[in-house]
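The chain that follows stands alone, in the form predicted alone, written as C-alpha cells.
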Amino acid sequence: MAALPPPVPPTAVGIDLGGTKIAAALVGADGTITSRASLPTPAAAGPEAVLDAIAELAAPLLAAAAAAGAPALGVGIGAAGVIDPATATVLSATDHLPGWAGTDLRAGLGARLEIHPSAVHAVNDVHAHALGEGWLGAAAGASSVLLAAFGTGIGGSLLLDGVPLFGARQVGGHLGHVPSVEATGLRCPCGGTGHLEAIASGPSLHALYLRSGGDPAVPDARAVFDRAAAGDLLALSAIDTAATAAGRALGGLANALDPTAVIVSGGLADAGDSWWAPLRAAFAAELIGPLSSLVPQPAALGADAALAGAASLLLAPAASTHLPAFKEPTPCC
C-alpha cells in the first residue's frame, strides 16, 4: 500500500492597510512570503472602495494558494485605526481614512471574497507589526515584547506570550499619548496637549526644527536628518530633543512593564545614530537597576512584519487566543 503524501502546510493572506498604500502577501506556515502585491489606498473614495481594493489584492492570492494545493486558512489584516479583534470591526479612525470608523471588515471581505466571515481576522496595524516581529523577527521567542513605532504618528504594542494586550476598550498600545515633559504645552493630533506624539513623531520633529529657527525651505523630517548629517546644529538639536523624549518614555514604560525585549520600528528608526544614540542614552538613564541590561533594538522585518503578523492571526494560534471560542482554523479557499 502506497504511503500517503505528507499534508501540505497551510497558508494565509496577510494584509497591511495604511492610509496611502495597501500591501498583501501569501504567507506560509513558517512565515515565508511566496507572493505579494500592492495598491494605493483609495482613502478619499470611502470605506467601500478600500474594501474593494483589499479584495482585489487578496482574491488572486487565495486563488494561487488553491492552485498550488496549499490550503488557505483565510485573510488576516493589520489595519489603521482602533480595531475590535473579536469582530474585525473598526471602532475609530483618523481622517487619513475618511468614514473608516464602523467598517465591518469580516462581513465586507467575506462577501467580496466569497469566504466565510470567520476566515477574516483583523487587528490594528501596529499590533500586526509586533506580531510579526514576535513571531519571526527581532523579538522571536521573547515572552513579552514592547514594540514602539515612530513615524508619522507613534504607535505601540505589548505582546504577552505572543498575544497583544488590546485593553478593555481596544486602545492598548497608544504609546504616542503618554505624557512627555519635552512636549509640555504642545498640542497633540489627538486634541490633547503634552503627549509624546507632539514632540517625537516625524512631523513634530520637523515642526520643532522650524520653531527653533530652522530653514523654512526644509520640507519634512527626512530633510531635517539630511541637514543634521551636513552639520546643521538646529537640526541636530531637534533630533536630540525628539529622540530623548522617545527614549525617556520607553524607559518609563519598561520600568512599569518589565518586558523581555523592547523593539523600535517606524520611519524614524531608519534615521541612523543621530536619533538612536540619544534615544538609547535617555532610555538607559530612566531604567531602575534590575533592568540595566535592557537595550532597545531595531525591528528586523521591515514592511514584511505587518504582513507576517496579520497572517499569523490564522497561522499562529497563540496570536488568536483573544478571539472568542478560538478553534484551529480550517481552509477557507
Second form
There are 2 protein chains.
Amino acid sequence: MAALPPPVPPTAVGIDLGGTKIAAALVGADGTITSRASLPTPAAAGPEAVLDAIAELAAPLLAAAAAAGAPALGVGIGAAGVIDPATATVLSATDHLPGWAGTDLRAGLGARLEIHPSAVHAVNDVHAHALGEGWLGAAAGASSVLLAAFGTGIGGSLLLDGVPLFGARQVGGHLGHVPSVEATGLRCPCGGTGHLEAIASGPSLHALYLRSGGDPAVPDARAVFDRAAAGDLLALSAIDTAATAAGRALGGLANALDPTAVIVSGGLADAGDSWWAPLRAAFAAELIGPLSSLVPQPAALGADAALAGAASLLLAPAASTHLPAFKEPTPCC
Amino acid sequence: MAALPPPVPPTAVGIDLGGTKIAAALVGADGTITSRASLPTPAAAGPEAVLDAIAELAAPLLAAAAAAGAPALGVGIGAAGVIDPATATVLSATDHLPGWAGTDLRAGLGARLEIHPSAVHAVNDVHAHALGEGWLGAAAGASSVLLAAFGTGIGGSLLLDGVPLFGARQVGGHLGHVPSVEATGLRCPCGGTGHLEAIASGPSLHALYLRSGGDPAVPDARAVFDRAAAGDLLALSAIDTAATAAGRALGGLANALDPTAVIVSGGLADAGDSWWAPLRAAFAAELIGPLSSLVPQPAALGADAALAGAASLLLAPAASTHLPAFKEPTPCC
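Can I get the form predicted in complex with another copy of the chain as well, since the one above is the form predicted alone?
The complete assembly is shown below, putting the previous chain first.
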C-alpha cells in the first residue's frame, strides 16, 4: 500500500486595511509570508469599492495557495474602525473611510471570493498588530501582552493568552483616552480633555512644539524629530514631554494589568532614542515593586505584524479558538 | 425500586481573611449564606496561628454541611496579600500579617481540616470581593467587571467572563498605582509619586484635608466626612478632589478596557453623595463616546461579597473552570 502524502500545513490570507493602503499576504502556518500585494484604499469610492479592492488582492493569493497544494483556511482582516469580531462587521469608522460603518465583511467578501462567510474573520487593525507581535514578534510566547501604538492617534490592545480583550462594546484597547498629567487642560480628538492622545500622538507632539514657540515652518511630528536631531531644544523638549506622558501612562496601565510584556509600536516608536529614553524612564519610575524588571520593548515585525496577526485569526490556535462564536450580524448603525 | 433522592446542591466554605478579622461562612450553590462565624486575626502570633484560626472557623462549617447532607466541595479563601491562585500560596504580604509571605494555604489547611489540598483555593481579598459582586451582586450577569475598592489603600479587580485577571506576577488589579493629575508630586505608599492612591485613599484624603488647612484635631478620613456633613468647606473640598481623582482614573481605565460594568466599593464608597457625586461627574467626563452610558455602581453585597466570592472558587462554574490548574507550590520567598 502506498504511503499517504504528508499532511500539508494550512495557510491563510491576511489583510491590513488602512485609510490609505490595503496590504495583503499569504501567510503560512508558521507565520511565514510567501506572497504579498497591495493597493491604494479607494476610500472615497465607498465601502463596496473597498471590498472590491480587498477581493482583488485576496483572490490571487487564495488561488496561489490552492495551486501550491496548501489551500487557505480563509481570510483574516485587520481593519480600521471599530470591528465586531463575532460578525466581522464594522461598527463605526472615522472620516478616513466614508460610509465604512455598517459594512459586513463576511457577506461582502464571502460573496466576492466565493468562500463560506465563516471563513472570513476581522478585528481592528491594532488588535491585528498585537496578534502578530504576540504570535511571532516582540512578545512571542508571552502569556499576556499590552501593546500600544503611537502615531496619528494612539491605539492599543491587551492580549490575554493570545486573545485580544475586545471589550463589551468592542472598543477595548483605546489606550489614548486615559488621563495624562502632561495633557492637563488639552482637548482630545475624542471630545474629552486631558487624555494621553492630546499630548502623546504625533499631531499632539507637533502642536506642543508649535505652542512652545517652535518654528512655525515645521509641518509635522516627523519634522519635529528632524529638528531635534539637529539640536533644536524646543523640539527635544516637546518630544521629551510627549514620550514622558506615554511612558507614565503605560507604566500605570502595566501596574493595573500586570502583563507579561509591554510592546510599543507606531510611527513615533521608529523615531529613535530621543523618544524612547524618556518613555522608558517614565515607565520605570511608575512601576510598583513586583513589576520593576518590566521594560517596554519595540515591536519587531513592522507592517508584517498586522498581516500575520490578521491571518492568525484562522491559523493560530489561541485566537481562533477564543474568537466569539459565529453569529449573524444585526444592523448596528 | 425506590426512587433515588434528589441531587443535593453543593456548598462551600468561604473565608475572608483580613489583617484584623477572619470571617467565614457556609455558602450554598446559589450563593445563600446559611451559617457564619468570625474571629480576630491572630496576626502577631504568626502564620501558623492564623491557619489555626481559619481551621477553627472552617471545621464546624464543614461538619454542619456534612450533617445537613450537603457536603462542602472545599474551602475558598480571599486573603490579604499577593496570592498565587494556582498554588494557594502567599507570595507577599504587608506588615499587617507578619511572616505571612510564603504561607502555603493548601498544605496548611488541608492538614488541619483533613481535606485534600486541591479542595483549598485562594485569591487575594479584592479578587474575592469582585467575584462575589460579579456572581450575585451589583455586577451579576455582566461579562466583564472592573471593580475598584477605596479604603485604607486602593485595590481592584478586572473580571473577564467571571474570572479575575490575576496578571503575570499575580498583581493584576493594582488600580491605585495609575497616574493621577490630582496626585502630582505626592508620594505614594508604593514608593512612587503621583499615583491615584496618593490622593484618593482614605489616609490620603485625610492628609489632603490637613494639608489644606483643616482642623488638626480631625483624626481620620471618616471624621473628614463627618466634618463635610457639618458644612466644613475644607472637608468638602478635600473629598471633592479625592473623588474626582478616583472618577477620572476609573473613567480612563474604562476607556482602555471597555468593561460591561464598573463597581466601586470600600469604606469611602459608603460615605455618601459628597464622594459619589464628584466621582460620577469625573468618570462621565472622561468617557469616549461608545462608553457614554456607563455609570459606576456601588457594590451591593457589603462584606458578604468576599465570602461568596471566595466560596465561588469552588461553586461558580466560570471561576472554578478557569482557575489555573493545580500545581505544587515552589518556594517563593
